[in-house]
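Just the one chain here, laid out as structure tokens, in the form predicted alone.
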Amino acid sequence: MTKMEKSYKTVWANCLEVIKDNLGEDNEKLYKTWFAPIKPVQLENGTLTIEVPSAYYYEYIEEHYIDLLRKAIKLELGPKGMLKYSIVMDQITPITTSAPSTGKQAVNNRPKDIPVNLNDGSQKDMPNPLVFPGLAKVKIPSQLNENYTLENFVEGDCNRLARSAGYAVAKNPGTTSFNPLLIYGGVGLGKTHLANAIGIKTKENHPDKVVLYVTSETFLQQFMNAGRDGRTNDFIHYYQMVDLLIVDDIQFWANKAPRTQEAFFHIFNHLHQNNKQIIITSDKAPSELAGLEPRLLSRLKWGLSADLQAPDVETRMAILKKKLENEGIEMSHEVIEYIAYNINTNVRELEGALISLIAQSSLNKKQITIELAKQMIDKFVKSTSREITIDYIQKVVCDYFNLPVDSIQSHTRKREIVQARQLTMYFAKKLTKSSLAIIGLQCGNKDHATVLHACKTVANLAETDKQFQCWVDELDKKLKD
């Protein structure tokens, strides 16, 4: 059997026994603390890729073994063997990159260290853990729409600013006066259309650039994960690895989740003084973003903020005009002007009109005339309810016992406050997709635990108290009409 022949545990196994030898035997505990923990994955054309349980116990080998890893790797694999790291990260997309096995640039050459801010306030020199000489660019996946595109957006004075923005944004991230660009407006409007499309923009003009999207809930979502498996630093690391960073509807984590935007304030920051990209999305300006931690607003209101309103008549109808032209569809222009100004709300209302009298049209086998469009619209209007929220379900529920909204976030252990609390708890679980976990944060910080006994608690009143029934029937009623 050759060297190139054996197998990744063979290889693996062959080149620990070499690690062991030159550590010495006073340096057992070395070896179980940076070797014994890592994990061989596979060997393919000369390369071994090994498995280490984080970012910081990649920084560490490659800044005090890379030596050692590059003689057992010649050893074994000869001249031209390469190593390749797999880090691994609970709940976050693991990252991949490689690293030669011969010539000393990769450690020489290291770009200085550069000082981070972390959780606890300190600040320690910490490795760039951007691109390293030798090292391959960390792959992390864009996670955007590819279906929400530039072309794709059509262009109003209701949007003009923010999308000129974003194609100055797209050609030059990081290096205009819109860093961080903050895009706000109502629901519909095309935050999340706008931000992805960026970011597509980005990615044609800079192939070589990192662009992440993720949502505001997702990132809290991994925070907590994180710090739940004592993974805050790599966390931070990942996210500190991205050259255009979009976060979307940032207003989710207003009076809740400190942990979690003081994370986020030194990612900005070390974005931000490396001249990366930051987009941020959100349902209102920064002067109305009540909730946010301070020195993190501030960080907001450093570039653009641009915001886009209700389409007019004019971009309603480009709107529709655009929609059928990418779906192959004609339609008359009588139709298109009387759904433009029969849905007046939102974009997102105003293709979901289309695209009902388009399947209704098709299903039943009918021709699109103003008849149909009439017929259809019409229900359509009537039928569009609210899109049912956390904060949505806390309003009703402290309207209907006459309650302040921000006593659900209260420590008290007052029976009123309680019970709407619990019964706040029980209709989010109900009528909503979030998490437990979720659903107990923006309610007064608590666990799914917690959640899941307010949950129980309410249904086994509603059985024994008819006084009781009658609230959760009638907060129901209001809630879905």
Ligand code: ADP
Given for the second form:
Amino acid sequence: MTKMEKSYKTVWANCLEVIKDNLGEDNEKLYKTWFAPIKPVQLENGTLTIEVPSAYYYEYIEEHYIDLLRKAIKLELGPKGMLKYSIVMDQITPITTSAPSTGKQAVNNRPKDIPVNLNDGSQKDMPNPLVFPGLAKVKIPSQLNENYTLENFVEGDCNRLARSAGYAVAKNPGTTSFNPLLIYGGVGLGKTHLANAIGIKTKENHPDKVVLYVTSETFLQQFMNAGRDGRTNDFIHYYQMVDLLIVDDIQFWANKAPRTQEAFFHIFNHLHQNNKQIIITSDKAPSELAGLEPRLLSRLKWGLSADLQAPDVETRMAILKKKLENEGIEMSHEVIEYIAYNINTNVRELEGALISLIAQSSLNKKQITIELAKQMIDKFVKSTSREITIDYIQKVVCDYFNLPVDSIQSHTRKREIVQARQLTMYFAKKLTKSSLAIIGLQCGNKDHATVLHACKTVANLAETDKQFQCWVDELDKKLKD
Ligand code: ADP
Ligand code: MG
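Pass me the form predicted in complex with adenosine-5'-diphosphate as well; I've looked at the form predicted alone already.
Everything in the complex follows now, all chains and molecules, and the chain you saw is the first one.
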């Protein structure tokens, strides 16, 4: 051991003593996490260089322990003593940075201070991240659900923007302006499916890219475990190696997990700076994600926020057909239509209804008929407090009069169509909780006064015209059936 070597080692060892003494509560764990992995590398002109395992480390130490470090360095090297960091990065970007021990401005100065590559290969011996052995050799499994492909993700007005953004991202991950891509929407509308699908497509387009899907909950759990085992740094490193990172259901972190959010913030920055793609999903719009750390939230708004809406009846039908096709099951158009019209909450429930129906029919060896579908949906939907939809009323009324469903939307003044429209409005008012304004909107973009007028007209006609009364009764029966 040379004299020079000894002295920088001694200086750092003495600093560590000071640090240990001053860490306060929980000191052993903190010491193990943040200081034990640091290696002293050089002492020159009163500047001690220490090697930290990642940029995240450096930032964390600067943020939380700068005063302590300053104190230790001052004690060891006198008032002019300086501290310099050498950051061991993963293979992507080896950098060195220096920071005077006298303040946090070092963080801001960082870009200017990245001249020398001190990466001498020592990181090859670095402890592995979450899996043994050896970081460089770790193959990151994508954790993607292979059934959730883009081909299986039916397109509709409700998801067009998000879906096409997904295609663009999968083609050029990290280099479109959709970075991060934030997909948000209510439960069961396809966020997880779409996020996975983009991951799968990216893999197809770029087989050598590292894609990683993780739920925010798993991420949090891993982060906590890593902290407990003194391997926070490995954890951060692991995530920084990824080319496309998908974090599902980020709203889970709201109002909790500040440290997890902080770690993710650093990972996010690293990935974004290195043109790596990030995809986030959330069941809330960014404006409603107030429980997240503001600086993280502001990052999420950098790219594109695309929402998923509830699918319209045509898309619901297309989704059902796609599922049936994938399962290799045949079902009559009538039954598909019946399900699509009656389940309008979200895609998960739509699928649930379909699966129950298929199960029913195969268990009881019954044909899948419209009657079976009705029975099943009645049971199914009762448990999820069903409401008759305006779509469904339109369909029943149009079928009854042998009119095409979209005629209700048309502007024609043909008597039979006007009547069908008025009947639809009447039943929508009677059987749904929708406001007059919504009913009008869905029945050919009329205003609420038109709806009110229609309801009165139907009531009057039913009193004076026997034939009309008969129609109303029959329709009423059909709708409640
Ligand atoms: P979320 O994550 O928004 O709660 P999921 O992605 O889990 O919803 O979707 C719920 C179910 O609905 C999944 O089985 C998914 O395959 C299906 N699904 C959602 N949207 C579509 C779509 N556009 N095409 C086909 N299947 C869909
Ligand atoms: Mg989901």
